[in-house]
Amino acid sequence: MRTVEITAFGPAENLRLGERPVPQPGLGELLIRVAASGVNRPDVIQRLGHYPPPPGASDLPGLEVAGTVVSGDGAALAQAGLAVGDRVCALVAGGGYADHCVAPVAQCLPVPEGLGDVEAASLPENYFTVWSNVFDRGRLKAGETLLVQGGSSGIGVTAIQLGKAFGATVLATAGSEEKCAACVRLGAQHAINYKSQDFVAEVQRLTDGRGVDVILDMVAGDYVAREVQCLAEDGRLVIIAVQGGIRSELNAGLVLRKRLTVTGSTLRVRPVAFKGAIAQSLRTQVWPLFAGGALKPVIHATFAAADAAKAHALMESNQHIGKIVLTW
């Protein structure tokens, strides 16, 4: 099979095409030919040297593929209601940048009515994401309101979508007057341009001073300090990425004042029934949405297999608005 490989921690250009023995699924898995797979930030950071594949996980970068079933155990297919033929997506731990790929049946979804296969893959690691996240951890509820810090990200688009969904506000922050001008065309009610505003003052304000519900944050470092600043009584804090740094401080006051929670996940080393159980609520609850054209993927940008050091390169400037996918 065609591959594209981590050559040696650094640039984006040490990613190159290669070539590997095709994988045979075993217990509970399948083999998926893959048409697509989805780029994520993890991806980047992997391909830096920072972010190792867990135990057991192909070392080739990529967490999400759409494709068709090749081959698998028959008995979890079944359980799943899939069969060979069948067009799916795929959350794995690894494995992605490749034209066929393993995956857990378990972690496996039928591609939603209507959609193809380069906006298949745009979805499960954003949707796992987001639903673990933002509505388990986050526990948001209709009638709340949620701030999502970078609107304009793969995860981004996808929690501005499926909050609004469900019944929330969703105020977002994003880089530039373009990325907010999109954030408020896929469901937010307001868009701050972190760049120019307060999104502090910005959150009090639009709230009238109430603060929000939830957050979901991607930074971290000293966003922690002024996003409890931003909750309201008995809100949530959700961290899922640290690219402001690992290292907050924050009042502490605040949180016993407001009977904050602040917490935080990471879905890659989680076991498969984890991630299955996700797979299920998505299916049941999230899935049918895009038949109704309540949700869509954003795509940003496609880039051939052999260009997926563009694909990077695109993804380190932050100019994109939604996803970038890969093409076999």
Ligand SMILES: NC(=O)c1ccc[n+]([C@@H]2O[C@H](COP(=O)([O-])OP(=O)(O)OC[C@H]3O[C@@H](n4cnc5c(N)ncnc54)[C@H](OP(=O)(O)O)[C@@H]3O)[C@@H](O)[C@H]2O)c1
The other form holds:
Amino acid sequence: MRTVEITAFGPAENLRLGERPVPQPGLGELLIRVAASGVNRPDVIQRLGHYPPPPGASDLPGLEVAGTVVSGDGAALAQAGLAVGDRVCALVAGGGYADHCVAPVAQCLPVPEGLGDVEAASLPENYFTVWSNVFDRGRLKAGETLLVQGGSSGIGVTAIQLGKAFGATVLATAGSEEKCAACVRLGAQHAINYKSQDFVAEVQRLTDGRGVDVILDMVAGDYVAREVQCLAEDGRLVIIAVQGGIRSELNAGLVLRKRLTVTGSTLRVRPVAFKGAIAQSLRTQVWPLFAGGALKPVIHATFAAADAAKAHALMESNQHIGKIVLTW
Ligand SMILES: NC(=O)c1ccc[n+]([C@@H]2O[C@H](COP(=O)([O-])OP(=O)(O)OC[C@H]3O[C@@H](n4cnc5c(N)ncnc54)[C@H](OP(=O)(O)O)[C@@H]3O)[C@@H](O)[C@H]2O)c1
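Instead of the form predicted alone shown above, give the structure for the form predicted in complex with the named molecule, please.
Below is the whole assembly, all chains and molecules, this chain first.
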């Protein structure tokens, strides 16, 4: 099979096409002929040498793919209602940058009605992550307010749309006026340009001093102290990345006075059963919303897999709004 290899940790140019034997699916697994592979920030961090694949996972980058089922564990396929020849998208712990990919059947979902391969490949990593963190850990409910930091990221555009679709009021932050406008088009009630405005003051103003119920945070660092100020009583802060640094201070008095929850998680290392449970929720509660138009993949750019270096360079330039996808 053709692959995109990290030839050495370092700059995007270190991504090169390679060849490897096609992997064989084991118990509970299937093999996908990959049409498209989603690009995620964790792939960039892996390429830089700061995010090793978990034990047992492929050393190839790539956390999500879409394509056609070639073969697999018949019993597991039948149990999941899938068959050879079906179009699927899958969450994987690595190995997505290749034209064939083995995935646990439990982490595969049928391509939502009406979507192409590129759109389907853009979904798993972000939808699994946002569902697990905003709805499971963050317990977001209809009628509540969600603040999405980094609203124009792949994660952000997903969180805005899902929050809105499930009846929440969504606020977002982004680093330019263009990105803020995109967040509003996707369903945010208001977007805050964090480079020119103080998001704490803006959240207080927009919520009449009440604060927000849930914050999805991909920055951490000095954001945590400010986010604690933004939370309403019984608010939940969910940290999914530490782009602003791992050390944070917070006012513990505010935590107890407002009965706050500070939590977080990373998806990649979690067991198949955990990811399978998320897949079930997505299949029943979220996938039908694509057909109705309440959810829409946001594709910023596609690149041939041979140009994976260009795709990573684009992500590192931070010019994108939504997703970058590789095609085979
Ligand atoms: N925990 C997990 O399981 C998990 C899973 C997937 C992804 N992640 C993490 O989630 C983040 C987003 O992933 P992605 O693939 O969607 O990447 P992405 O599209 O490259 O997004 C990165 C985003 O971070 C935003 N950002 C950076 N500094 C910021 C700041 N100070 N304030 C507000 N926003 C800021 C950028 O916004 P501007 O360009 O507007 O500055 C950009 O939109 C990454 O950090 C990734 O590692 C975590």
